[in-house]
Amino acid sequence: MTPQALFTAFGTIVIREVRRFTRIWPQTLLPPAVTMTLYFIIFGNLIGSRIGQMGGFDYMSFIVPGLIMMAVITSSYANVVSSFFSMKFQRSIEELLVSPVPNWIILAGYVTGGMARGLGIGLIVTLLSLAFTQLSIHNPPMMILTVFLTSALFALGGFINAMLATKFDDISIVPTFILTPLTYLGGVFYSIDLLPGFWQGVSLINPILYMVNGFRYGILGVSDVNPFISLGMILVFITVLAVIALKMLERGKGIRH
């Protein structure tokens, strides 16, 4: 294909997946947006007065990068997971596999589906915390860039789980029963050094928690560890995901029976 035909493929995925959203947005912008203004009244007003600061910050400007993170994250893998996983069950995916498209291209594209409403949903969610609390801006490259490929990495992870879904069931359990919990205890509400030694130690195994501090640290310069030890492993994360994924893909895993 010439570089104008693979541009205008990749086009087409990402309109349709963004349309898509937008289509039903009382279902994919606006929940997160009122689960995020809840966690901003009881967690920040409610709770976070009786906490008190946390990392040289007043509890609700500490917790707002995590919750902005945290509304990424679900909303880009839970686009891909759900709207690849539909087209498999309606069968339409196979007029997208025997076209000339490259498996890459349909990676791009859906990845930068789901990319398009994880930062959305993450600016929908920025700006209603600007009601509760005022946020500097640290270091702005740090904090997009963070953003930008946390949002890509859990966008793959959408597109596998939908291939190897065999059901509607199975694409709600890795969100309920991993990603859920690791988003939870991945420092949003808390700093790990509130933790014993141990369970710092463990938290460190948590992926997500490097995600959740490189972000905070690009908005108040405090972080529970180094961010670019964040960034180094949200990298090696996306490249062993993206390869994942063109090998299923290639292979057909999933959707070719």
The other form holds:
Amino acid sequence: MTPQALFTAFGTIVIREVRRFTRIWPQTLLPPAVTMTLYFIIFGNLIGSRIGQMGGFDYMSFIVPGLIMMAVITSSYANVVSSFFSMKFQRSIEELLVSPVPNWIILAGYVTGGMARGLGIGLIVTLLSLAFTQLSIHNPPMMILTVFLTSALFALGGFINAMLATKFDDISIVPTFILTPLTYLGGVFYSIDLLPGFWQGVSLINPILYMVNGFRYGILGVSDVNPFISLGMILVFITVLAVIALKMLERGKGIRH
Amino acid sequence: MSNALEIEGLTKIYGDGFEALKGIDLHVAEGDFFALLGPNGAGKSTTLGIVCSLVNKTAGKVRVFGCDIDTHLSDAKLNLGVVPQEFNFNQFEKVFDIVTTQAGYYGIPLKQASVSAEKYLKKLGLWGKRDTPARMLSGGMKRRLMIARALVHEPKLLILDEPTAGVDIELRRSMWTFLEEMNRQGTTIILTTHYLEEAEALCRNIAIIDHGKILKHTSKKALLQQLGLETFVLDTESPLDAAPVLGDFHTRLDGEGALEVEVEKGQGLNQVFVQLDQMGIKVISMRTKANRLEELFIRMVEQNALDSRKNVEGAA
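Switching from the form predicted on its own: structure of the form predicted in complex with the partner chain?
Zooming out: every chain and molecule, the one shown earlier first.
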């Protein structure tokens, strides 16, 4: 395929993905907006006002970057895992398999689709947060880079989960039992300075902690970890997951007999 | 003439150890209308699945218009259009979107894809349904949608796996006419079908596959000559209670009361009419039974099963 044809194929996958999640917006765009608004009201306003400052900021300002990142992570992951698994389930994945689209374009198309939803949700949550607090961005390039790369990373994770899944239960196990606990324990609602030394150490092996703090640094200028280490870790994870996903596509894991 | 499809020593062993294909060889000439026939589980869908990249092969070579799927997969796929046995589109997407999206996967820009989609949706009587979600279509419309989707990038080789399964007779005939037109315009067509009447009506060359082996690979004409037997269907003026005994001719009544007479090579039909006349049976019309291929197919598959049993018993 010519470079122009490859770009058309890539654009086709992305447009189809965007069309899918916007068609079912009450399932994809509305719930995170509602959930995050509740977080802002309950944790930010009601409880947060009694907590006082955290990391040098009022509690509402402190949790906003974490909540935005939480929405981006879950939406990027959920979009790819549900879309790709549905295609496997309905066998419409065969439309792609019989076509000349190379595997890396398939992967790039799905990841970009997942990022479109994740970042779209991130934008919605950011706009909602402005109703509760004022955001002044400390380091825009760091903020943008962190949120883009994190979205790509979790879209890749969703893709691998969908490749391995054989039934619908399999696509909810990782988000429920791994992603959600790691996100909640990843410094969204607190600074790890509050934890005893041992648990601070344990927290440092949670990759989501680095992403949340990298993003928080971009917005507030404070972080529990070095933001450049955060970026480096995200890039390493992206590389590893991309290689795994491409290998699985090449072997036809779960999609070819 | 070059070959649209060449298969050499194709073998497929599934993960559970089942050997679906046992080193088959097959070639389909460019411009041919070719049927791959066989009972359920014979290896038809596995063969086509490998050609279309839906199944990984264990060993062997596959070339589509000279493009080896191991080394030039993308070029091979550009020449291929596939109509699978099962509905495999997103049921929630609109008809037009399904077809244009498929074109996009082949690198065709939306403007050009829309023109091609309109052409084939109109030809297949689906243009009026272009904004309808696929799940709202009837079974026949869904089949036609899959044909339109397979043709949107103008492939040189069209592969159809049971294209008329579950389709009513009228629609089946119109699909035959459409496929014949596509073939006349130069598209090579390979189909698998359970309706042997369909293969007999449409195809010029035929391969019969069973238990992962090609039993026969020849022209339809040569295949039918091997039959050495033709069945004639005679409609009589008065209904018959039982099939009359006509000397050496084997007779029976079909489901609708018409008289079927089997005539072997060298036997004349005159004797049939002389004897019927003597019995006072008046024939008002006569036709050949269309599913001669079915008889031959059943014989071959039964013979293959018998040979397999003998081999097993011999080995034991």
